[in-house]
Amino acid sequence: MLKVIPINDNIRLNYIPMDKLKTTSMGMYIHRKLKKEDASKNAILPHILKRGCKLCSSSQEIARYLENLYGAKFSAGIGKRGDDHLLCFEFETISDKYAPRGERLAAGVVKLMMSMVFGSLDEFDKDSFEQERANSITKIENIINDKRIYANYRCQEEMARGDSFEIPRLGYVEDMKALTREEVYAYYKEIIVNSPIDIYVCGDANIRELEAEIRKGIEGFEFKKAEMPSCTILRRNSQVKNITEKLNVTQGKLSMGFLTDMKPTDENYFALLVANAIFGGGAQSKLFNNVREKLSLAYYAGSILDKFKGIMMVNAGIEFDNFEKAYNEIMAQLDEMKKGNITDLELEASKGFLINSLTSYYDDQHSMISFYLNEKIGQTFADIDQCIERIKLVTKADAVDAMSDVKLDTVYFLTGREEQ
């Protein structure tokens, strides 16, 4: 289904043919490897580059530009996959089959995109900088307003000390209070033409169209070939780890941070995916209908994995005094998987769970873009058809191995509690 365009030896233009619905959704992805030094510039960049370009020097003239292509919409941001720190920059149009009078919505959605890429200002504006810097510092600051999100935030920082994983997507508030505008600008005209770049493209279009403005806008650049960031997973630490952290809060946050010891190019990938969905993956799960249905021992109790760093991740919300009882049932319901009690209702809901969730893609440009770029960044480079078939091969034995090398590897507990 997706069709890759090589544009240059860093670039891909790439196609996620869509014709069910009105719109064409578009996103382009610089790759950055996660290093410390760059994490401030990577993250406060995107949202100097939406400020203006020599297509539109202001925010004001790109509402309207945005505005005159019916309402375009456009977001520009940071996200980290694994290893990888990525700059985004994503649109949505209506397709071009349905404008009005036949104008041609895509082309110049993906005209202001290179613009805002490639074709910055000679200098960033001083106003914009100082308030895109302050913002960011905001954001990072803002993290542990969502108790949730920062408990997890914080086991996987603990998890992945000494490793590049470490480094938080948003950046550091001292580095950003220290950047210039001269450095991040001097930053930026590097990176544009030394990094990997992935353009996506879903939806009804005329490709060679857009491949064609996409070559228009990087006319007269010289670009030195990079490699995209190689993803490596987390080992193991010599033993638990176990922190807790007292803030003025009222429900107990319990993260537990657990290394599987596999890749997504595994052949059992599959298998464990399966596997944390019988253990804590949806509704059907077992985290879900013990500790939090059966035991009412938690508010919300689920894991999650993130394939590219091998972490399996199990959040739950808690009564203080209930630390010890979830903590207790959250490892014996992984006991329970490795001995292999798991129900064919269990298994086959679990499938089912997954399989829906990949089927629902199909209505989700976004979510149709984001699935591919991250078998991009896993080199795994399947599409959803392929994934669905492998999900339907799991066997409960299959499971029971993925997750017989599950090992917790950190606990956090945010509690509000004096004692604690």
Given for the second form:
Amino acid sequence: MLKVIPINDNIRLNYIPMDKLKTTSMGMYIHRKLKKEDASKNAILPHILKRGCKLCSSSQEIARYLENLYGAKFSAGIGKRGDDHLLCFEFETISDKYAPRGERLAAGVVKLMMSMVFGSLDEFDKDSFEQERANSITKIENIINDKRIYANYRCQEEMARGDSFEIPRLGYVEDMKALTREEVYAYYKEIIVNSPIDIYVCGDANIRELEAEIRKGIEGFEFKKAEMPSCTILRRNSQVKNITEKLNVTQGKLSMGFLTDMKPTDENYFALLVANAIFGGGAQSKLFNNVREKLSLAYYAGSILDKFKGIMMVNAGIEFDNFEKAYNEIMAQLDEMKKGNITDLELEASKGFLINSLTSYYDDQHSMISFYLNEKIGQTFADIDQCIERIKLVTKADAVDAMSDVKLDTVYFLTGREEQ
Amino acid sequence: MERIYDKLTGESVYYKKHESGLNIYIMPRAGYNSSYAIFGTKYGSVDSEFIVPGEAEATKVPDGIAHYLEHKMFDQPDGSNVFDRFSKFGGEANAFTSFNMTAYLFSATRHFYENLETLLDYVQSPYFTKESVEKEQGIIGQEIRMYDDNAPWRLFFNFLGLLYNNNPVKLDIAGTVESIAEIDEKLLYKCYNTFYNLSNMTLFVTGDLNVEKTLRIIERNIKNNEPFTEEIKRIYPEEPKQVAGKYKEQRISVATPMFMMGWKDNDVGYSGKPLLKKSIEMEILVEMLFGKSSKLYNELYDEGLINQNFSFEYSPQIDYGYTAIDGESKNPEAVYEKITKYVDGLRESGLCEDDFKRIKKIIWGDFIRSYNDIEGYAHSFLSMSFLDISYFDYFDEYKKITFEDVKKRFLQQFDNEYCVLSVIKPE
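Pass me the form predicted in complex with its partner chain as well; I've looked at the form predicted on its own already.
Let us now look at the entire complex, which starts with that chain.
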């Protein structure tokens, strides 16, 4: 169902037709290898590009342009998927058939997207650059605001020491401060012709018309063929790291990082996916039913898999004094998994949970785009139905086997007072 | 069933008022892989004092009980948890309590009818014991603590505390650790038997489904219910026009100060089409005043007073309403100064008709777009229905709104005497 139209050596247009929704979504993704020296430049760049281009010279003009397209939505930002540092430009418009005067809304959006990325002005505006630099620094500092996210972030950061994955998605405050306008502009000029770029369109569009708009947008550029950043999973051979941090909070946040030794391309990957769902994914899981329901230790307790780096994160919000109880229960449940103490209901319900969420992607354009993008970055290139079939085939023995290599790497605890 | 049709989008919804008193809506959506059902009661955190139909005395219950009750609905008489039953059929179940409603829901990509039967069954089967009620204190206690550390949540409740002197919307939905300690099984049954009477409830079902078959299954699963013949009297304290305070500051370990400011709406006390009209006028108005193309937004951004975390909303209810603007700023007081001055300036100079015309286009797009996400749609439909509004009237009301209407509404809503500022500062 995904139709790939190569534009040139670097740029791929990916079309996912979907006419049951009333909108059409679009995204342009520039893939960069995660590197310390580029991280801050990558993080600030989308925000500078959204400040004006040849088509619309200021933020206010861009806003008016989008409003005239019946309020088309737009956001720019930076993503990190494994070792891929992704510059993202995402748009959504109501589909052309709902335009009251037959306006070509999708083409209008693509025109702006191309101008924003390829049609920048001859230099970056000085004031805009300073504002976006200040905002980018604020964003880095704000990681601490949501303690639930912060605990998980800190745990991953500790796990990734020495691996390129430790480079933060939003870059570094010090590097941001040192960036110059000229330096970022030169970097921008270099990477737009020297990076793999994926453009996704999901919805009801005249794709040939959009393709023509894209080709028009890159006229006059010379591209240098670039490779996709490669992704490796995290492996470490050392003792478990224990970290406790103190902040003025009323609830403790426990975050535990596990290494799975599993790549998304591995034969047994889907077994790990199912095993993680049984362990801590959703309301049918062991963590939910034991840490929360049986022992009343937490309101939230669950595990998530980062397939690109082969890590599994367990997070729970608990009373400070319950650290040991929660830690022991989480490890006990992992042990249950490894021993194969999994009921048929747990297995089937967890597969159902995964299948349900994959199937629901068909109703959401943003999820569809994100799914195919992840398949590309993970080098697995499957579609949704293929994933569902693989999940169905997973047996209890497969799930136990996939869990057998999972080992604890880092324990992070955010607490509100001194240890007693 | 009665069919209601929307010409613009080609969508239909089917409605029936069942003899039990339950309002049933079925909205088929061809091609969707997920189906969704939401079963809601017009009962939220603000309903702590009420007169049960047939009784003479008012009943007062502890704060947070509607939310507590929601948690306890998941327990089954056989000791199992209702999540297990949904899991068996691949349904993903959840529930939530807001100020004005409590709702139970699921989404599923298969076994829709089995999941629907499960939903109908458990919401109509309360089972509370002393032990099970006590067990929940720990879980909800942790939920309350989680929110204590949540800066946006604190910001919001401090804001409501400034706007309202007495209206219970200013109280935390989950109550406090102290108030929930007073909750026992008897109180839960009392609230259940009052607010979960089917004549106070609405079911909305949507997805790629067969209307007749769905209705049959719903009707088969409705338990015996004696509908109330008179309404449940909800007792809310008198709320003066004045705000309770102008400024509140709290320190939490965040990196950048956060602000929420806004205006109290004193034009309240009505529901239905007039409320719908007011809320669309306000949607247009706040976008004209504070949207990304507005002069104000661009000045604030260019002066470095705000960043991209900036949003605004008007919130309509029958007994209260407010406009809220929130964001991050190194200098929240300066943002407040600038915005209130801008509003005062516009009261003198007037709004711009070109802005009105352009912004009306966005509302068109947002209306079309709202049909995409069937879950979000179901939520909007349900919460509007509790305000006696049919979502299908939206477009007709939208078309009627003139620049004159919006100008009048602006003068009425944006009076800085009723404007407050809540701030979270770093420690």
